[in-house]
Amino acid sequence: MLLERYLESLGSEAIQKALGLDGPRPALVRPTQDPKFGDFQINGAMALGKELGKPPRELAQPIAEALAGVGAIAKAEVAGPGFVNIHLAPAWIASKLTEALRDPARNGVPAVEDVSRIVVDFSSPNIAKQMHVGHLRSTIIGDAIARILSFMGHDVVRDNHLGDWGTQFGLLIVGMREWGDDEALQAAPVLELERVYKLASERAGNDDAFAERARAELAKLQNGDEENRRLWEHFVEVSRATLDAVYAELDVSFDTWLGESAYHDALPGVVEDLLARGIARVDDEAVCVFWGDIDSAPKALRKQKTPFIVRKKDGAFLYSTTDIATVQYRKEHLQADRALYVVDNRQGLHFQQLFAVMELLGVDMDLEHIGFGTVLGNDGKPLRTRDASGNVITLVSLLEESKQRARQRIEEGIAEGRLRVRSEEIDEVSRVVGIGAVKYADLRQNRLSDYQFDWDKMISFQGNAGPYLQYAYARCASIFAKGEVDMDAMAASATILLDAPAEQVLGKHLLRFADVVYQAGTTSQPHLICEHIYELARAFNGFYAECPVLDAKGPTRDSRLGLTALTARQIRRGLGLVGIGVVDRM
Ligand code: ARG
């Protein structure tokens, strides 16, 4: 159940009734800052003071009285200049939790009424270049957002917009002829392509004839030359294999892989259209959108001196041109209502300009740049992607290291008697913990901020880290194992009762789940789910310290097992929504 939405409707009904108004008014429900003052605050009377010409406190009084009679509310009182503080009734919370307990498929989270088709454009690395940590962030954050939106009931298209087209391929074709090593290309394709690309672009910088050859090969490729097409396909194919290995390890998948090359044929039309409509103009043989020219452009762009270039002087199309064609495709062929671009903050200006051009073109679609900050190393500088001896740290080796470190921690935990993992399960548990730790360290942060990559904090069974939450889940599961109680059977029959204060605290956390999922989904902020699960795990600890579960009797025991099951399922679901797995025994 969406709690705040429900309280909003209760509140606005109470306002209308209590004040004898002709129609409903917003109740403006907010969680209270301090639980001492209740659970939620209704601020509607404050806004009505002006409209009705009365002091808000005077209006708040009858509203509080009307609310006090409602089943969900134990107490409603006027506070401050005219808020109404409400305390939820434990019996009502308990009944809602019992409903959620009967709903293992959705954990009490309703499906959206208005389904949107949403493209999530994420990961999107460049072929022939090492996928870097920025792409890792995009992959992890984008996957989480796609999972959350799908669970809410939206129609999500996960698209990997590969950088698989453009000038680098001319250089690669001539470079591979000169320096290419087929064996290396098979064994470590991306490394080999990157090596050759570097050599080729260096050479092109000081050898005009070489640069000219590269341009000619690119033109041939773009005009459909068979030999070059074959080479390009081969580069893409071997790179795909490397990418697939990373995605498999991360448990990330895509519905479409429509890279930049997919839009090649549409590009001339895009430029002609922009020229014909007077959005772009020719400047020194290039085609550009000059923001100073366009009265209806967003204010922030009007001052932008550098134009948005859509065709270079030499006739080549750019990233910008492809992105315009991509939006059009998503609108026309995918009938998308929204597109989310999960891309580094540093591309902010590009997307600002792209979205403004689409607006000028009259494409009616909700476009959002879901930016994120930089991953920093221990020195506070952007995380280096090379080790001390200059070797590239690949994503696969990073994930491998995480699994190794997780295994070490787990073995220590077993030796010290803190963890219980069967020897035949150590591989699997290390994998789930190691990969989960990398993902959680990223996702628990507000995506817009930079964060420091720190192995010790990341792989920790204490504090706000992935392993701690996976452990919290396993502990809930172990209570069922120890008591030989079947979780699902019990969940189908138990009734939740909230008597002890620690039960009430836990119950209130559990009740917020649907709101948190919706908020995370609508604002593209997976960290809200991480925060919720972390706080939930702590509330569960408080409950478990105060309230015996297996040793309790009768309906109290059933209820406490029910609370344990709800907690376990919410942790599992919450972690699942951000792409992190759990294990039952740890
Ligand atoms: N390939 C780009 C890069 O690595 C990211 C692409 C993001 N998606 C897009 N539609 N522009 O920087």
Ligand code: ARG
Given for the second form:
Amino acid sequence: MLLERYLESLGSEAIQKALGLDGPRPALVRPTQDPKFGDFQINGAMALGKELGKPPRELAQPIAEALAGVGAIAKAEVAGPGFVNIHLAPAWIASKLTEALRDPARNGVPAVEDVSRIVVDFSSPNIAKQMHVGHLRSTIIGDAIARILSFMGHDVVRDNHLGDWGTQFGLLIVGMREWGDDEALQAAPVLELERVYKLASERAGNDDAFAERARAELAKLQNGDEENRRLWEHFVEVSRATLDAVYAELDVSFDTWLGESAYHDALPGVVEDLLARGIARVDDEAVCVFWGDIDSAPKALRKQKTPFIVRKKDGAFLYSTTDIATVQYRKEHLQADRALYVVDNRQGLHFQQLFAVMELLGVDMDLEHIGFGTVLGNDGKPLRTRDASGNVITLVSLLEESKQRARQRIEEGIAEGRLRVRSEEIDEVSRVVGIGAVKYADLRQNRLSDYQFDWDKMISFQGNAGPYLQYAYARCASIFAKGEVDMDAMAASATILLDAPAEQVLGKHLLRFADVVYQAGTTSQPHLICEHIYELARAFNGFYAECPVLDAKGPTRDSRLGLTALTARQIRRGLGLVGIGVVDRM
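Switching conditions: you have the form predicted together with arginine (ARG), so give me the form predicted on its own.
Shown below: the chain alone.
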């Protein structure tokens, strides 16, 4: 159940009834800032004061009286200049939690009524290069958003828009013929491709004839030359194998891998269409969109001096051209209603211009740039993608280090008696905890913010960190293991009771889950789910400290086991929605 939507409906009905209005008015429900004043606040009277010509507090009193008799509400009282604070009834909360307990598939989260087909465009590394730490945020934020939207019930298409076409392939083709080592290409293909590309790139910068050879080979590739096409396909194939290994480690998957090459044949038509419609014009042999020429362009762009170039003077196409063709494909062939681009904030202007072009072209599709901030090092500067020797800090090496650091913490915890992990489980637990720690440290941040990469805070079993939440889940699971209780069987029959204060605090946190999932999905903010899980784990720890579970008797024992099961399911589900795994024992 979506709690705030339900309370909004109750509040709107109460306002209409109490004030004798001819139609519904918004209740403007918001959570209270301080729990001692209630659980939610209705602000509708404040908005109605001016319309009805009465003091908001005078309007609020009959609204509070109308709400007082509703089953979900224990108390409604007027506060301040005209707010109505409402306290939810514990018995009503308990009944809703019991319904969620009976719903292991969705944990009480309803599916959306209006299903959209949504393309989530994320990760997008380059072929023939290893993924580095700079690819981390797009990959895990995009995956989390796709998971959340899919769970809500939308039809989600995960697309990895690879950088698999362009100048680097001309350099690679001539470079492989000049310096390529077949044995090295077989043993470590991407490393060999990177080595050759570096040599070719340096040579092209100092040797015009070599650079011209690379351009000629690229032209042959793009015109369908069989030999160059074969080489290019091999570069893509070996790169995909390397990428697949990284994505498997991160538990990230895609429905389509439509890179830049997939749209190459459509690019001339894109440019011709823009020219024919008068959206673009030729300038110094290049084709550009000049925003100052377009009366219907967004005001912010009309001040933009630099044009949006769609074809260079040498006839080459750009990212802008490919991105236009991509949107058209997604609308025409994928029948997408929306497309979300999970790309860092620095690309904001590019997407602003792209979306404006698509609107001028009449493409009826919601397009949104899901920007994100920068990962910072200990020095407060952007995290380096290369080490002191100039070598790329690969995503593989980062994940490997996270697993090793997690293993060290786990072994320390075992030695100190804080953790219980069997020797044969250490590798798997270290993997789940290490990868989860890196993901959670990123995803718990508002994606628009920069954040500092700190190993010690990241891999911690205390505070707001992934291992702490994984441990909280394992603690819930251990209660059922210790009591030899089957969680699913118990959940099918137990009835939730909320008598003790700590039970009520925990119950109110559990009741908010569906709202948090929807808010995270509609705003593309996975950190809201992370915040909820962290606060839930803290509420559970308070409940566990004050309320015996296995030692309780009768219906109280069953209820507390039910609360524990709901907590475990929400932690597991919530972490799963942001791509983080759990283990049953820790």
